[in-house]
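Coming up is one lone chain in structure tokens, specifically the form predicted on its own.
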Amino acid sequence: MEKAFASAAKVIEATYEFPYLAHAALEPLNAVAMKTGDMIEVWGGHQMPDLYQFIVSQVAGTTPDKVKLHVMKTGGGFGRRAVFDADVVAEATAVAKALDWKHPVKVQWTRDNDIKGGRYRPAYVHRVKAGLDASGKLVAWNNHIVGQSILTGTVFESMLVTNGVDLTSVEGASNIPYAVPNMKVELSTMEAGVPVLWWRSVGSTHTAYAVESFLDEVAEAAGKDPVEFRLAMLEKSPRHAAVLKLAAEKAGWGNELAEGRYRGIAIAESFSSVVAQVVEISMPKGGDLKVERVVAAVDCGTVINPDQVKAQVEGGIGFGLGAILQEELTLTAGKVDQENYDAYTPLRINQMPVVEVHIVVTDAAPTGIGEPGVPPIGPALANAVYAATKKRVRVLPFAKGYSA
């Protein structure tokens, strides 16, 4: 690796910073627990019902077969209702038990409780380095990631933490589809007192941004078009190449845009699905950034319900866009500063762009679709902003790391 960098004609480096993020679901956390005969019944938006069933049985002092879970619509989960200790569900059960099961008990956290209560997407820092040869070919790639582990100390540690490496910290970085002859991904796991949890698209929430926005920098240093630069490294990844081509074609990549309009592109694989997005923005001189249009192409295997695929990608784009533009959770003297939507600001309806979703037709087995729409939106937007301003956004959210 060091030899590859030492012999490179050009070396580029960049550092990316990502903040803590809350899930900020519209429906606050809630659960109902009651006892009927010898059965404990619990209602809630359970994302891990098997684990929750076991935890409820432990709290109630019974066995899992005596626990019946009513799995309700989550009202927004994004991973927050898949927590390792079943927090609000266990709380409702404990209160009902303390009242000797005389009454059904509903526990509901306020949104302030939820936003200030932890279980955040961890903060991360990426230090990325790339080497190019004299012809502009990418010959060396190093990505060093620093952040908290989501899984260490949980029931999933034995399955998803290998040799101290939390696989959710490096997914999307350790498995990039590009053919690079010398590649190294490193992880430094830090410890902090802030409770962390998965967040919609998990590791790819930050890895895709670092990889795909930096790759545009590398393409520019090589003097090549971002799409062509990527395609040249995707010969052994035809699935990714097809998705990238489809997004570029449907967005009219290479065609001249109206004055004040700019575009950027990114591609990411998560949950075994591949999504490419082209973001088109408007930015008049001295004016504000507005995301006008997003063209997405997706390969999620055989599609059972096309409308559902489109809805999930559209929702993922809105969810991810809010985080990239303006969401940030901060702490002062160990206390969370944000309490509600006035200070922690998901995407507003007037910020939502027009979205087009194009699905690759394939007979491959179905893969995930609830989360893969999130990762590409950030880097595609960052690349569009660079096209407009010649400024790279390396500190998120944009409200903090970018100014016109």
Contents of the next structure:
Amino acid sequence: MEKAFASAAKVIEATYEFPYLAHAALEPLNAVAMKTGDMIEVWGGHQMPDLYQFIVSQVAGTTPDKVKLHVMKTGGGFGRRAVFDADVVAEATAVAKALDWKHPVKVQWTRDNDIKGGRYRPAYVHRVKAGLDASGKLVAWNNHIVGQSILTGTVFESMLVTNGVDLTSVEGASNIPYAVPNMKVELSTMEAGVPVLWWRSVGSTHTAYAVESFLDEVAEAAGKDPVEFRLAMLEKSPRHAAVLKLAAEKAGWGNELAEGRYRGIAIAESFSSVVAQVVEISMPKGGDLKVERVVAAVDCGTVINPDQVKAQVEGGIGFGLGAILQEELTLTAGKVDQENYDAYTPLRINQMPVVEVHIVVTDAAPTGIGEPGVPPIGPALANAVYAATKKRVRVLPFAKGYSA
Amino acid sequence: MITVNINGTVREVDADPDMPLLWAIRDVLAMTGTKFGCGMAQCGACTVHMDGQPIRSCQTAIGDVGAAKITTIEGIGGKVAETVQAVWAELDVPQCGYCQSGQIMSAVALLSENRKPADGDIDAAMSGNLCRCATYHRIRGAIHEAARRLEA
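Show the other one: the form predicted together with the partner chain, since we just had the form predicted on its own.
Let us now look at the entire complex, which starts with that chain.
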């Protein structure tokens, strides 16, 4: 690895910073608990009912077969309704128990409970370093990730944390599809008192940004077109190559753009699906950035309901765009600074681009679609902003300023 | 007792005059189509109509409603509302659905005043309604489609 960097004709390096993010799901957390005969009944919108049933039984001091969980139709959770300690459900159960099960108990978190109540996408820092040979070929790649572990200390640790490496900290970075002869991905897991949790697309919320926006820098250093540069390294990843080509073709990659319009592209695999996006922005000199159009190409295997695939990718783009542009959860002296949607600011309709989704026709096994629309939007936007400003955005969100 | 005209019916509400209209609608009158999202008029999930105008019921005290006519998602009707609801279903706008009654209330109010809204009009009328699933692309499309049908 060190040898590969030492013999490289050109070495470039960049550091990326990602903030804590809140789910800020529109339906605030809530649950109802009561006892009927010897059965504990709980109502709520849960993403992990089996685990929640077990936790309720523990809180209530009974066995899981004495817990009836009513899984309701629920407002979007984006990961927040799959919590390792079943927080709101455990609260409702504990309060009902403390009242000797005399009353049904409803727990309703307010918005400030939700935003200040923890369980955030962890903050991360990435340092990425690339070595190019004299012909502009990528010969060495080193990505060092620093952040909290989502799964250490939870019931998922034994499944998803190996030798101290939390898979969710490195997914999207440790499995990049590009053929690079020398590659090293490192993880430094640090502890902090801030409770963290998975957030729609999990590790790929940050790894895709670091990998794909840095790759744009590498392509530029190599003097290559970003699409051509990627395709040359995707010979052994035909699925990725096909998705990238489809997005580029449908977006008219390489065609001349109108005055003040700029493009960027990125591709990411998450939840075993591959999504590429071309973002088109307008950015008049001295004016504001506007995300005009996103053309997405998707390979999620066999598709049963194409409209649902399109809806999830449209929504994933809007969800991801809010975070990249303007969402940030900060703490001052251990207290969360934001309380409501005036300070924690998901995307609104006036910021939503036109979205086109193109689906690869395949009979391969179906793969995820709830999350894979999210990861490419950040780096594709960053690459478009670079095209407009010649500045790389390495500290998120964009609202902090483009020149950091 | 406070008297309110809601969905065409005069109802007696046993509540403190300071109670937000939202809680009176949901907890006292047991109509749960109107949603709580933020409690400070930041998200639009609680949007209802007061004399046809969209308002945030979390920031309106029940004691301040007076003789105004309140309409909730349960009570909207007429050509505009029916068109909006039909288009919403046909275009599969909702994902989780939690914000959608508020979105529809704002969209109906917009189209009742402006039969051919431009994108800028939609932004102005709808940007107070958050959708965490980001169904905005389809909301915009559905409003344009409803406008086309109402014109025909």
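Positions refer to the first chain, counted from 1. What you see is a predicted model; the values in this text were computed from it and never measured. Superpose the two forms; the largest set of C-alphas matching within 1.5 Å is the rigid core.
> Spell out whether the Cα of M39 moves at least 2 Å between the two forms when the two forms are superposed on their rigid core.
Yes; M39 is a residue whose C-alpha shifts (by 2 Å or more) between the two forms when the cores are overlaid.
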